[in-house]
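Given next, in structure tokens, is a single chain: the form predicted on its own.
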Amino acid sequence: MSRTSEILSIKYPLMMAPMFLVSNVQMLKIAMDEGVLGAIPSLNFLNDDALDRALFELKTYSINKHGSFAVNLIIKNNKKYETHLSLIVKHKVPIVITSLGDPSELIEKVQGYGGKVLCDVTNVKHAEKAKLADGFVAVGQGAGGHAGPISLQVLLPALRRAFPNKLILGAGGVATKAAYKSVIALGADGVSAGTVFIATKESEVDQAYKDAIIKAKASDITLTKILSGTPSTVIRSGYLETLEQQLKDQKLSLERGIELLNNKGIDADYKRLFVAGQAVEFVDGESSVSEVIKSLVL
């Protein structure tokens, strides 16, 4: 059994990344069936009761599976942080992935019940602040969502040199078996892939989102702060350009751009902004979650 398998209780060193408004319970169940780690953002649930029920369902389903599940919790500027952390502790979620902010409190509470914590990092400095975590998700250039500015060819060896014994997953641009193997070759213990799962049959996003993923190329991916104030990768579109121009015209900061536009009476809908990484280059049609996993690890 590999170190990754032992620490994360999975058969294959792959994580289906937590994707905002994409990941769902059914997708995570399939990930567990296939022996990998399925992750979901806590903010994907409409309310606290829905999250509570989902965590119970996932924890129950995970018994005797070859895979496991994780919950991604954003710390900084998240009004639901305390409530969601309490639910994570209540259900003893086996693995928690942190994004943005100081993870110290979360690490203490999750490790306190025997859970594991992985922290998203984009450089060695960020990793130093999260050194008490069980591991890192190295988010490199080309990743979907809050991508980092450093390529995995540099980031992974740098993290491995600084933390030779820490569990490290590499994220960014993985949609093929060759890319999966290359991340491992760079020194990662495992791989995180997200974009390749957005257009799957079990994904419940609008067909327009799936079509955009299938049509887009790596050159269509751009960075914007309009979603959260932190640079996020999205598919370039006329709608995005219009919103950013409206922000510019009103001399508004791009920080929390959607919220600012709505407050000004401008109809801005984040669901029409399609988050994705450069791995769109290799997504040519709809597949099942199971088929995608097998194409990467087998």
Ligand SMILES: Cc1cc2nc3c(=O)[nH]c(=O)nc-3n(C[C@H](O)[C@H](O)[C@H](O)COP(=O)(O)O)c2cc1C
Given for the second form:
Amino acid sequence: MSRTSEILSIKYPLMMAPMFLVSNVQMLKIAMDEGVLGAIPSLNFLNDDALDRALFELKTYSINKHGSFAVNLIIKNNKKYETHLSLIVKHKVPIVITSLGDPSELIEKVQGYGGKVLCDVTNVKHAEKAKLADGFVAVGQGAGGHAGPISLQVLLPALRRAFPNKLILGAGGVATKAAYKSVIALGADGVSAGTVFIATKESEVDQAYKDAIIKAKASDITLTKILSGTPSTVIRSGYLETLEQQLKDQKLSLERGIELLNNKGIDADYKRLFVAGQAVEFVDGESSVSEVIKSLVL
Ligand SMILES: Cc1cc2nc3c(=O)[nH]c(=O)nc-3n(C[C@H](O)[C@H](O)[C@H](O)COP(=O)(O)O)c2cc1C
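Form predicted on its own already given; the form predicted in complex with the ligand follows:
The complete assembly is shown below, putting the previous chain first.
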């Protein structure tokens, strides 16, 4: 049995990556039907009750499926960390993906009920600090969200050399079967893909966001600190330029720019900034979650 099927209980070694404000329960159910791992950030739910109910629903749905589900918990600067971790433990979420921060406490609690933990890493040093985890998601250059600076051609073999027996998923730029296969060829046990799922029928983002994804090319992706302070990839737009100019005019820092502009009474809306990775290059129309999964794994 492969490391991916054994540790993650899935048929095909693919994770539909957790995406803030994009992933939803329906998308995860389809991922489970298709035999892959569906992941969702805990912060995508309006309140603790909604998260509690969704975890129950997903856990029930996962019984007898060839796929499974994961919850992404941000550790650093997350006011909801304690509450969300206790709900994850309550529902014995099978897989937890951590990003930003020290995962030691979380690893102990999740492994305590038999769950598995994968930590997002962007370099080998980062991974050494999380070596008690069951595995890593290696986030490389070109990925959507908080992309790493190192290409997967370097990051994956480096991680594999340092951790010959760990489960490693590769993330960043996968929208085609060739890219999917290349990640496996580089030494990963599986693949994590996010951007390619944004313009699907089941994703409930605004049509303007889907249209922007379909229209954008890899060269339209840029990095901004404006959303959260940590550089994140977005589709370059007139709106982004206007906001950045307003910040300059007001002599405000780019970090947490939207919050600062709102505090000044200037209407800035993060929902009009479209987070995406370079994989937009290959998204040419709206499809379904199931079609995207099949196009990668079959
Ligand atoms: C719109 C969007 C939102 C994201 N939100 C999160 C998040 O909340 N937590 C997280 O760990 N990663 C987040 N990511 C990163 C993904 O989990 C994943 O690493 C990335 O999408 C892989 O690269 P790809 O987009 O090129 O497939 C996000 C990515 C995108 C595109």
